[in-house]
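This document starts with one chain, in the form predicted alone, laid out as structure tokens.
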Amino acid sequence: MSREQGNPIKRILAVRGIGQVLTVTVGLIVLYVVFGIMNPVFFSSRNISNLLRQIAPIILIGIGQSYVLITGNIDLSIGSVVGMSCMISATMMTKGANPWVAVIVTLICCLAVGLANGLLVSFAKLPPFIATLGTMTIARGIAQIANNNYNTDSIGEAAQGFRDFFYYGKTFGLFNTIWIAAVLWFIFNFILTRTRSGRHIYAIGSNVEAARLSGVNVISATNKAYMVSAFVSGVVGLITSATSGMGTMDAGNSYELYAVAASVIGGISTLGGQGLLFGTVIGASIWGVLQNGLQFAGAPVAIRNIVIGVIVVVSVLLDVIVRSGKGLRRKRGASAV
């Protein structure tokens, strides 16, 4: 064996897009020192853990974001579905229905729209754009017909456990919320870097055509990585119903935007076949350090908008240039051989 394989360090600097992950874990620590200084209260235990709260809804629909944009797609219904999955469950359970059973029944219809959004991708050939666009339009339109184009009365106190093992309650001092992202984002990360389905969604992201012609059966992976997209916004969703007690019809609005934020900012590329999930829990943790922070500098909300659409698009411009020249360079190093 070689000093390098035998060289841990050197191992995790091989892997693909892990320097842009560096890179922006080192702007996650500089924006937080910064802002800690300007604001010593940023610092504080309870900013801390209300700040993990706030990111841990971001991370998730990052992570089903992220599995689409490794595809080669983008999924522009993530917003929708977890409006859907908010007045879904909070409407059932306003009817009396089983907290638990208004669970399973919502994420169901969730993972329906998942399916929906991969087979007019890969089996009917629509852009993803377009497909998915109106799939955020349809599951928009079942939010509001849920409970007949009203927002919900409250979940009631039946719902009491739903609330707090979604949102209130607290596992070894951390909120719940917070323990569901981690795990969701174990799970799918071992789906994605330790198994076959895992390297089939980054070889249909990096060349569909070859991964086609390897055997890789394009429509089942395509589709698990929308379903993935739609299980974790109808997460989010619940998590958004036991917040507020309530359903709401305009929940999730624009966290679709969120979701492609925190992955481009990760270094998920938006060409397809490259990104690690861990650079989705820096890029989501990124978003949540600006808009707390700046809140705590007295930004207003559109100077946070703002803030965070320039990052967003020069992270997706410095992915176009890097991989526009190493493709450039591939092409070279062919014609002169």
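Since the model is a prediction, treat every value here as computed from it, not as a measurement. Only the largest set of C-alpha atoms that superpose within 1.5 Å between the two forms is called the rigid core. Numbering follows the first chain given and starts at 1. First, how it differs from the form predicted together with its partner chain.
With a cut-off of 2 Å and the rigid core superposed, residue 24 has a Cα displacement that falls short of the cut-off between the two forms.
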Second form
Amino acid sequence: MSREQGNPIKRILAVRGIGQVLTVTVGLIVLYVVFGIMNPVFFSSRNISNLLRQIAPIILIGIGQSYVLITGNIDLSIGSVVGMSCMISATMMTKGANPWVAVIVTLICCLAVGLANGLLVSFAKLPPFIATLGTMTIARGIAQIANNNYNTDSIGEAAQGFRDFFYYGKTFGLFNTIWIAAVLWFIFNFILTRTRSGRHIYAIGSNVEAARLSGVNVISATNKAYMVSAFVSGVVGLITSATSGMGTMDAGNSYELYAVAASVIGGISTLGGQGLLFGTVIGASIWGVLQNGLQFAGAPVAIRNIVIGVIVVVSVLLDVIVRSGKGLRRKRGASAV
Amino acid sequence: MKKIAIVLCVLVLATSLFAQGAKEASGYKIYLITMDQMDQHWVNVDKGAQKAATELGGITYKWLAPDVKDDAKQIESINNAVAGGANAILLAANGPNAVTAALKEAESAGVKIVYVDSAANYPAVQTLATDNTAAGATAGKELLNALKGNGVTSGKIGIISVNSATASTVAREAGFRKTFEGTGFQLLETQYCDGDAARAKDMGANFITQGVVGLFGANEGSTVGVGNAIAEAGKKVVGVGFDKSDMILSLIKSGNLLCTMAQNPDVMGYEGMKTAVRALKGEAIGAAYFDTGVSVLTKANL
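Pass me the form predicted together with its partner chain as well; I've looked at the form predicted alone already.
Now the complete complex, all chains and molecules, led by this one.
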């Protein structure tokens, strides 16, 4: 990474992986404007605050998946951990537990899944796809068994504070869910870019052997990435149970793939070692704007699935093209400025 | 000669007495086999069957069910019922094909089969279940009447369902849509939430932003989402839904949902039992499909 002083634009452009982030940011703005022209209601302040709140959970699981992808692995258990968190927290609350006790217990359970993922991949050396496929079904099973194979009853009036904290309440005019995503993004972005743990996570994703030889504890770095992923999934599960006011066993179905989509669209490389967490925010926003905008446009769900699939493939293609023609591109970018 | 005549007389008397006794004491043995034991739905099927058995008299009735939903365990229950001397089985089949072999064996042992709630791909005396298309139409009528009552005769209506592949919810949606044909209402593209009430809430909120006047949820998760979206928006949107759960009932009580369509499992058990007895007596059964209908649960009748 070259450190050019002076011109701030040059400095931004010098950050590795910024190319795709800028491209998709432009794409996001275009998408947003197009949907807004198609249906002006899309620009209403009411829709904007709803939209931001709908994007927030995708940003959160996107952060988790991005961490894991940067280490060169994948986490398929995200959706099931969301479901597990939703069911464990709601079941505890319907049984009369204090909501905040339920939150802590739930997050500990989720972190345990993350640790299991990390150890299976780094210590037992299972292929991440298989290891997390296993924990995915196990976590979904736990979600189902939590309340004896039923969705829970209402978490009740006593949990109104919990529901407001995670979903319905507002702070400084913005829904709390948005604040939660913003704060966690800030923390995890700081860890990833400004701490040794973060550098180790990038290092093992670029070249695990080189990292090991230069003294990086691969097991610890992998565990950290998977635990971040499980933690944010747990938080999303809590948001889900606050939203519904009950536990749904099907909560979080296929969220792990949404998380991959958000990361990949945002320029996180599936091969590891590369990507910016800011890109994940843009990727998640594109995902959310598409979901929301295509509903407003009245597009059948099948069409929406096709559009989203195409965008995911195009983003990865873009990544490949950008990488292969990097030198050329950087020169052009510099001269354009 | 005289001796023989007396012996014969006694024999005839004895047999007739014995026959009479047999008819009184043993009657029919009828088993109910459900998917599991815990769900309130099955408890109510059992209550209905029990009630009919008591009314009809002379029936030995037993409810057999696996502790959890499991194909192998349901097959075991069927075999146990046959071994226990069942004359008829009321069955809520786990799936269309899993238990057909066991049913074939039961039938060859002379057992009459009646389906309650859900049928398998094997011929039976009758199926008693909810006609989901008709139930969807009922939901549509409730919404239409409520809107008309509010003086609303046109506008957009949003539908949230599970996915495009679940037969029961697809039928509910079809029935619902049909009700609005030829009215001034515009039904928007259906949104699918995969049974996740939180996603249904987002979709409901989007619909409300779009300015819908009514929302329909085709299953439990969708209905909870609809109710929560209306509760948050605090707008005059009328929501109707499906299924009966604690959360849905509380949303009805708080006035955020107009009503929900609840199935009638007790009717399935009650009428199923009657059908089984008629079949055993060799009486006419009627149609092969018996719609047990839905009950409309509102704030007023809760």
